[in-house]
Structures are given as structure tokens and as C-alpha cells.
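Presented below, as C-alpha cells, is a lone chain in the form predicted on its own.
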Amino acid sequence: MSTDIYYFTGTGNSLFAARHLASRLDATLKPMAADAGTARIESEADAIGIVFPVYYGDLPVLVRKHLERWGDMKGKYVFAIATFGGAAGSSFQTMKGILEPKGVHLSATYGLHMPQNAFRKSWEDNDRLLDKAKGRLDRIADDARSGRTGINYPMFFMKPILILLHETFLPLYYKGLRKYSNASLGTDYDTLVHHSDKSYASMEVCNGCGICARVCPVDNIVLEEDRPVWLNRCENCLACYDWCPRSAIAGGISQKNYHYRNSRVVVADIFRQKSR
């Protein structure tokens, strides 16, 4: 069975998961960021995997827009893996809402607990989490080969409660995004996310290396006089903040002085996310 695995990553967790899964399935890795300008997304594979991080309890904007551009994927085995530090939230419900009108059935869904990239969890051992995730990904690969269906993620029995919690926290998410984006009440969600980069600034230790611009999955950063300038199409993925080798970027949603990047991924892997 031929398999394509689409992924989106900021600090490396979803790439780590997608790459490990691809190695077990002999699948083709396809970064969603590379297809940002593609009007219609097609795949000739028999099976399609989707690996993505959960942002604000839902799909990242880029992932949602990627799915909205899917062409004819009817009859394929489609499975999705949400990587998160907390829970899948409403991400799978949103995904189904996009795919089902296209006649695409989401065959299987999985949650993968990964290190938190926005704030420190002192009680968690990140290396242990990643090793545990590899074992779970091996089982997911076995499921994909056998065509297993259904909901297969931790706390799935709490699904109604988790969705309710997501709805409860939505006003707080919007409040935070309005703060970061300096936006008014009534500003739509996508604009709030894209303009959240207004909270970023480079510090004196910035040496103009340009890594922030190269890791940005949506080309949202340019250098002017050897300093990064953000262009208000941010995905809130924290790639620029966390991959800066001098920790020279301040602001954003991350806990102050906390920087995370997946230890099994290198910065060159993130650069390649924008290449087919």
C-alpha cells in the first residue's frame, strides 16, 4: 500500500512523528508548507496520513487551509495524528467538517503526547516522552498497514468534555490573540493568528544570521538592515523564536526565557519544510 504523509511543524515535534512513521511505512513525506501556493492538492497514494500540532485546541490555520484545498481523495484510507502537550481539542471535529463534504472519510485518528513547546513542564522528561512516542508510532504504523479504523487516542472517552473545555477556553484564546496582535473586538480568528507576530521583536544580541527567516514555514520574515521584520501572516508555530541560535527574539506566546526544539530534529530539517 503506497502512503503519503503530510505534515506541518514549527519546533519539530510533528516532523519527528511524521518522519518516524514514514520510515516504518516506507511512505513519502510531504510538508504542507511546501503546498501553500497550490490551488488543488492531489495524491496518487492508496493511504494518506496527516500529522499536525494542536494550536489553541484546534487545527493550525495552515493545516485547515491545506485540507480545504484537497481534490478528489475519495476511497482512500485517511488517518490523522495530532501532536500535543495537552489534548486534541476540537481538531479532529474540524478536520471531519472539512473532509466529509468532499466525500473523504477520516478512517482513524490518533493523539500523540509530546513535549510542550510553549511553556516548561518541570515534571516531564522530554527524552522519555520522545522514546515513548516512537513506540506508539510503531503501533500506529501497524494499524495503518492493517487498515484499522476508529478513535485511538488517550482519553478518547472524555471527548465530549474535552470539546466542551475547548469551547470554554475559546474566549481566553481570543483575548490572548487580541493582545498579541493589538487587534479590536470582532477581528476574525485567522487575522488574529496572522497578526500575532506584532508581539515579536529582536533583541540586541541578534546578529542578523537570518535563521528565523529560513525556518518560518510561511515566509513571514524578511531581514531589513540585518534585523528580522515580521509580515503579519504568522502561523504562531514558534519556529523563529525557538530555532534562533542566540535566543534573540522576544515576545509571542512562549513562556519568557523558555525555548524548546525537538532534540531529534536539526534546523536543516525545518529549512526543508518549504521544499517539495
Ligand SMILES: Cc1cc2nc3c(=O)[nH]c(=O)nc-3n(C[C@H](O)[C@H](O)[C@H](O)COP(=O)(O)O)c2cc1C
Given for the second form:
Amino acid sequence: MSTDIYYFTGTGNSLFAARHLASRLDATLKPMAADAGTARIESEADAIGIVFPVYYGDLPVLVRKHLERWGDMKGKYVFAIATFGGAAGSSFQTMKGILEPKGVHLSATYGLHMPQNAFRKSWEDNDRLLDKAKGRLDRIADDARSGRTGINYPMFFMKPILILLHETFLPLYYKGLRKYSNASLGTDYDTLVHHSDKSYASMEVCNGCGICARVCPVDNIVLEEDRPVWLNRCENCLACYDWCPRSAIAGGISQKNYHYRNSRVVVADIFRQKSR
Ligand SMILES: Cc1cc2nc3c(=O)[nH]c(=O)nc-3n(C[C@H](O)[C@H](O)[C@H](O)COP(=O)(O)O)c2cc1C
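Mind pulling up the form predicted in complex with the named molecule next to the form predicted on its own we just looked at?
Zooming out: every chain and molecule, the one shown earlier first.
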């Protein structure tokens, strides 16, 4: 069985998961960010995996738009893994809503508890979480190899609870995004996300190294006079904020002075996300 694994990452958790799976399944890793200019996404593989981080209880905008551009993937074994700090929210519902009208059946969905990249959870041990995740990914690989279907995270009885929680938090997410993007009431979700980089600024310690621009999966940063300038197509992935070697970026949704990057991933891995 040939397998393509599409992934999107900001701080490395989803890449860590996608890479581990790919090694177990002898699969090809495909960064979704590299498909920015592709109007129709096609794959020759028999099976497709999708690994992504949960943002605001849903799919990242880039992932949603990637799925919307899928061509004919009917008949393939498609499985999805949401990495998150707490819960998958509505992300699989959104995914099904896009894929099912295309005739693509989501064969299995999995939630993967990973370190929270946006705020500190002092009671969690990140290394232990990553080791535990590896075990779960091994089992997911076994499922994929045997073409096991019908595995659904969240379980059917949890779904309404998670969706209700998501609906409850949504106004708060919108409020935060409006603040960061300096936008008015009624601004649509995608614009709020893309413009939330208006809250970012580089601090005095910035030495103009340009790593922020290189890690940005959507080329949303240019350097002007050795300082980053954001172009309002932000995905909120925190890559610029968290991969800055001098922690010289302030603003955005991350808890103040909290920085996270997956300890098993290096910055060069993040650079590669933009190339096939
Ligand atoms: C903008 C943003 C929104 C997030 N929203 C959620 C959320 O709604 N629920 C959750 O459990 N984790 C949330 N997280 C945490 C990430 O989903 C989690 O840490 C993920 O594993 C990060 O993946 P990455 O390292 O591949 O970018 C959010 C993170 C960011 C940056």
C-alpha cells in the first residue's frame, strides 16, 4: 500500500507526528504549505493521512483550503490526526463537511494529545507526552496498514460535548482575534485570522537574522531594514514567534513570555515545509 501523509505545522508537533507515522508506513511526507499555488490537489497513493494542529477548536484555515482543493480522491483510505493541547473541537466535522460532498470517506479520525504551544501547562511533562504519542502513532500506523475503518475520535458520545464546548468558546475566540487584528464586529473568521499579525512586533533584541521569514509557512513576513514586517496573511501558527532564536517577537495569541517548540524537530525541518 502506498501512502501520502499531508501535514501542516507551526511549532513542530504535527510534523513530529507525521514523520513518525511516515517512518512506520514507509509513506511520503507532503507539506500542505508547499501546495499553496496548486489549484487541484491530486495523489497517486492508495492511502492518504492528514496531520494538523487544532486552531480555535477547528481546522487551520490553510488546512481547510487545502481540503477544498482536493481533486478525485474517491476510493482511497483516508485517515486524519488532529494534534492538540486539549481537544479536537469541530475539526473533524468541518473536514467531513468538505470531503463527503466530494465522495471522499474519512475512514478513521484520531486525536493526539500533544504539548500545548500557545500557553503553559505547568502540570504536563512535554517529553513524556511526546513518547506517549509515539506509542499511539504506532497503533495508528497498524490501523492504516490493515485498512481499519470506523475508528472515530472523538467517540460518538463525546462529539456533542466537544461541539457544544466549541460553540461556547467561539465568541471568545472571535473577541481575541478582533483584538489582535484590530478589526470591527462582523469581520469574517478568515480575515480575522490573517490580520491578527497586526499585533506582532519585533523587539530591540532582533538582529534581523530572517529566521521568522524562513519559517513562515505562507511567506507572510518580509524583512525591511533588517526588521520583520507582517503582510496580513497570517495563519496563526506561531512559527515566527516560537522559532525566533532570540525570542524577539512580541504579540499574537501566545501567552506572554511563553515559548514552545517541539524538542524533536529542528528549525531546518520547518524551513522545508515550504518545499516539496
Ligand atoms: C492559534 C492556535 C489555536 C489553538 N487552538 C487550540 C484549540 O482550540 N484546542 C486545543 O486543544 N489546542 C489548541 N491549540 C494548540 C495546538 O493545537 C497544539 O499545541 C498543536 O499540537 C500544535 O501543533 P504544531 O506544533 O504542529 O503547530 C492552538 C494553538 C494555536 C497556535
